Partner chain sequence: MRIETQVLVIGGGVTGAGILRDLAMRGIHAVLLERRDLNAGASGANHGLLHSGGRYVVADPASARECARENEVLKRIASGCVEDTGGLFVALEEDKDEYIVDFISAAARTGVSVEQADLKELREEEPFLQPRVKAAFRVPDASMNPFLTTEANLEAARRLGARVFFYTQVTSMQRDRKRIARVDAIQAKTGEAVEVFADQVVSAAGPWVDQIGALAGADLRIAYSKGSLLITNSRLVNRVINRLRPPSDGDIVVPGETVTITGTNSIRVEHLDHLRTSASEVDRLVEEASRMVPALETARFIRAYAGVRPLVLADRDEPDRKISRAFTVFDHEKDGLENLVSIAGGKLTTYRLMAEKAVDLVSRRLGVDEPCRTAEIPLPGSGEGRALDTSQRLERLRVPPPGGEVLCECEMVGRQQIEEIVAELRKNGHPIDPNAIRLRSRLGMGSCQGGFCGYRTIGYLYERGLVSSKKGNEMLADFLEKRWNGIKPMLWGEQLRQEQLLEAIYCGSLNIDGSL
Amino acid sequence: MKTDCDLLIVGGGLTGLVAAWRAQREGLKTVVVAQGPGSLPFTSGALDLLAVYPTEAKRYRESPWEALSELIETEPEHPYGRVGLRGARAAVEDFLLYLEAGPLAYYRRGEENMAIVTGAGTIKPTYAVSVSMKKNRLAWSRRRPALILGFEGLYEFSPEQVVCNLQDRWGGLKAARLDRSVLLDGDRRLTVTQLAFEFERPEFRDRFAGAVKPLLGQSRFLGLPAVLGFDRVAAVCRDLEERLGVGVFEIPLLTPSLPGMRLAALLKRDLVEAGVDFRQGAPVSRLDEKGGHVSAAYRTGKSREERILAEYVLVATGRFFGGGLEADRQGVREMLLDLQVEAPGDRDNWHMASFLGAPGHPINRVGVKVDSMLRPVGPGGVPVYDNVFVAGAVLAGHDWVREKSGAGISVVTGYAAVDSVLAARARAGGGV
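Sought structure, where only the one chain appears, the form predicted in complex with the partner chain:
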């Protein structure tokens, strides 16, 4: 089987999805090859842009844009440095307008970062959140009386943990748990997805509201773990608010994380509707390359091999977790094209002596080095392919977990890579 496309995107994480969505809109015939579900289901679904800079000082920044300007100035090899402030702003603005208008109704607080409560009872800075977490920010910033509610048997969330960690700064905060026998029969262990299915059913919400109402007391808000349904979360929140007469919000958890899954599902649906050829399952098994040019990629299915002829290729394969990079005892490799990656010395130097300390583990800054067009470079900074671009976490020079910049790097470099493809195409005389 043979497919022709303008742009082949390897990777179905946030970067690949964002780039595909934009490329298709710009008229490029786009194919996405995704090996697995991507890393989004493991994230909070909140869009972090840049909240800690410099990471050495763990300095929290109210204004991500101010921090971004400084970062671009001092770290030109950072993905943001490669794209520049103007490109970053345009990408974030465009992508957020799309998310704000969509069913997840993303919300931001002007040009500033916001703070939300997490399931660990910590306060996390971020730039934009889906509608279900809008009142999370509101309740915390105004310290309004709130009930944090958990479920017996849902071990991913302890309302007492949230309340104990925040009560010295938030009076009127209280914790309660719903006995699961009020809600369901069966095993005592509850899962996030099980609850999400239940919350999509009106009968369940009715029973739930009946059980919660007597617990609310003076609370003006009700905080719940992020289990309020799948794509209908906005309607579920609204319905609960009407039934209970208080503001309802979600609190992000560790995996599995519904807000991340919802964002992934939304993007996939929209880009497939827009005409993107999205192929999940078998990864790219090999490529045709000659003289610094990649002409085709192959996927090996159960019985046959698929050949995808592509004019341009975008590498958005992620880091170690996504499978874009792999390490063995000797070093680090980029897995698709064996692009140049330098490990930070021998293995003793890959990580710091402290897991959570500043500034972050040296291995996290390892990745693919690129030029200002996001083309992978070899020794001397010279591009090694004329039609390959790289975006997202696999890029060198950033530490998104410490900077709190994960989604931002995906969006900004995803957009920039498509811009580079368009520019290269225009130069080559290919019209759109």
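Positions refer to the first chain, counted from 1. Definition used throughout: the rigid core is the maximal C-alpha set that superposes within 1.5 Å between two forms. No experiment lies behind these values; they were computed from the predicted model shown. First, how it differs from the form predicted on its own.
- L356 is among the residues whose C-alpha shifts by 2 Å or more between these two forms once the rigid core is aligned.
Taking the form predicted in complex with the partner chain as the starting point, write out the structure of the form predicted on its own.
If you are looking for partners or other molecules, they are not here, because only the chain is given.
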């Protein structure tokens, strides 16, 4: 098989999906190749921008934009520094307007960070969440009486753990569990996806409301694990609030994470409907490269090989979890094009003696070094390819876990990489 495209995006995580969304809107014929479902199913679905900076001081920032401005000035080689404040603002604003108008109805608190309760009973700072978690923020900020409800047999969530970890700071918080026999027949193990299917059915919500009302007491809010349906979660939340007369909110779980799965499904569906060629399964196995120019990529399946001719290539493969980087005794390698990776040369310097010490383990900041257009560079900072760009977690110079900046880096650099493609194409006379 042979396919031609303007832009080939390698990677189906948030970075690749945002870049495809941006490219399609700009009229680029785009192909996305993803080996697996990406990292979104393992995330909270919340959009972190920047909540902790400087990371050495573990300083929580109410204003992510103020923190981002400081970061850009202090760390110009950070992914945010490469893009700049104006580019970051434009990308985040554009993408959030899309999410806010969609079925997940994302919510943000002006230009400030917010805090939400997690399934571990911790408080997570973030910038925007789906509407199903809007009252998670409200409940925590007001500390009104609330019921945290779990389900017997759903091992991914413990309401007792949430309450135990927060009760010193949240008076009136209580935990309860519903026995599955009250709601469901059979004795199969209860799962997150099974409950999500059930919550989309009005008759199930009717039985659920009847079982929960006696447990509420003086509670003004009801917190549930993130199981309230798939693409209809906003309607499910509204319906439960009308039935119960309290504010209802979801609490994100570690994995499987339905909020992350919902976001991935929304983006993929909209991209495919808009004409983006999305291919999941066989990864890119090799590329045609000559004289600093990549002309084609190959995917090898069980019975055939597919050749994708591409004018430009975007590498959005993630770090170690996504398979973009691999570490062994010799060092850290970028797996697609063997791009130069910025990392401590001596393995003894990858980590610190203190597991949670500041400023964080150096291995957490490794990645591909790029120029201001997000082109991968070699020795001396010279771009090694004229038509390859890099975006997302695989970039060097950031510690997204400590910074609470993962989704923001994905959105901002995915958006900026496509802007660089457009600029390069215009210089080459290709237009859009």
